[in-house]
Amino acid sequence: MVLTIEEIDAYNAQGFVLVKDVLNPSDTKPVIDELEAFIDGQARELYDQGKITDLCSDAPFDVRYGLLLKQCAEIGKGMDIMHMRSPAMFTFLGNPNFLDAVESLVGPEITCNPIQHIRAKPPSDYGSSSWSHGVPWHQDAAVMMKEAENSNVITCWLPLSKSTIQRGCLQVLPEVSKMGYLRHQKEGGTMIVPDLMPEIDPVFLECDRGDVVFISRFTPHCSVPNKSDYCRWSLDLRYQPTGQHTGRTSNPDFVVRSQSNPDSVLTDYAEWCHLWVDAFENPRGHSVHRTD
């Protein structure tokens, strides 16, 4: 799905764009499987350790999740894209649909950022987990190293499931990103530092399975607690203009489209995976958040 001039144009002059219906319920089906596949097996392992004492095998997807947390932190062990490396995950990343809008704001040299997540957001109140409490404010340009402050790295944030107010769904600040880099800090997790924040009214943008969220590096957005009884689940994907700098080179990036170099474009999934065991394995590059 091509972004509307309208659609390019909020995206410039906001710092984000939420785009309805960019993707049909079949393109992100075989990652949600691949979920609920890989949360079954941990929930058997777990249970087999005498760690959970019910399956909740019955409760849909954006429930379940959150019902095993509930009996175990462990749940979510090892479930990351770069840990899970998922045959439908790899596929997914290079979906024609998908990468169809994010062309509109990057063009048709595209290369997927190594800053790449499964956000799994429960309720608040459902165990530990560092999503669920909310996240604070934060530009994604202070989880990239200082050198791809000129990079156009744009965040694809995907729903998975119903994303609203209630469930914590992200908030924006318009506008704000025409202020460049806002500096950070520890504290509290990597934040904007409090006194430089900008007094705008925020944007909450609610969406659902289906639709884009696309965010700025330098928007600045956060989220509150997951007060209801269901899980937000989201993917967190980022997509850049072939050889501008990732901003973590100690994470493998690669080319999902090109129409100058066909041949760039990396289809062997039993490549991407070797990628991401070389780098933890060996260990090279960076991977730094600029705070003070």
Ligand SMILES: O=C(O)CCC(=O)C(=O)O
Second form
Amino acid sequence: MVLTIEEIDAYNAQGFVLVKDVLNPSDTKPVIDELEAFIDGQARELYDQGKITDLCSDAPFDVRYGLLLKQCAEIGKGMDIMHMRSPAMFTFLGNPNFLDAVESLVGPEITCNPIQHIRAKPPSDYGSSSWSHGVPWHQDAAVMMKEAENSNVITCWLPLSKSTIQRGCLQVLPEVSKMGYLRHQKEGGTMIVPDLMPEIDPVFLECDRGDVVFISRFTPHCSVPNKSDYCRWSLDLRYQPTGQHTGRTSNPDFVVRSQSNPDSVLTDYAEWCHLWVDAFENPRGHSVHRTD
Ligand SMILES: O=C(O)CCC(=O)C(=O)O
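Starting from the form predicted alone, produce the coordinates for the form predicted in complex with the ligand.
Okay, now the whole complex, with that chain kicking things off.
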């Protein structure tokens, strides 16, 4: 779905835009099915090892992960895009419906930036899972090398289940992207130096599966712990014009759409897996956060 002129203008003015119903349920269903199968596999292994006693097989997608986490923190081990390297995820990264929206902000030559995550954000008092306690205020320009400061990397944040204030939805500071990069510190997790935090009221981006939040690399955003009984599931993916610096040279980027050179588009799933395995087995390049 292409964005309207109003949505593009809103993105340019505010540094973010929340677009409703970009995706159909059929766009994300294969990814959710894969996640459910992954969790089921992990749960069965932990059950066989005596580390959990209840498989919670009947619990829905936005409940089961939390119930399993309560029993064993190992449930989420390896659950991210680059480690799972699952076929439906690879297909989704090039989903034409989604890329039509991305093209509205990035142009027709599109590269998938390697900074990308699956986030399961379970109820924060159910145990420790990497994202359950939220993330501090930061700009995504700070999780990239400074060489990428001028790259038009756009964060696409997609809920796979309801994302509400109670579930710790994304918060953004509007219109701050115009200030460019703000200094970040390492203490407390990569975060904007507290004295430099603009005094602006945050916007809470409540949204649901099918919606997409587009955020500029200079838009401060954060999320707080999930206080509900449900798991907030999301993907955060990044896309950029082909040829610009990715800010993460240790990890593989690839072309997902090209008018000028259609043959450059990576459609080979095995090759995508190979690129990640090679990056892990033969480390090179840089993966640094831009903190003082
Ligand atoms: O999903 C969240 O809670 C935070 C996401 C985030 O910080 C990001 O995508 O850069």
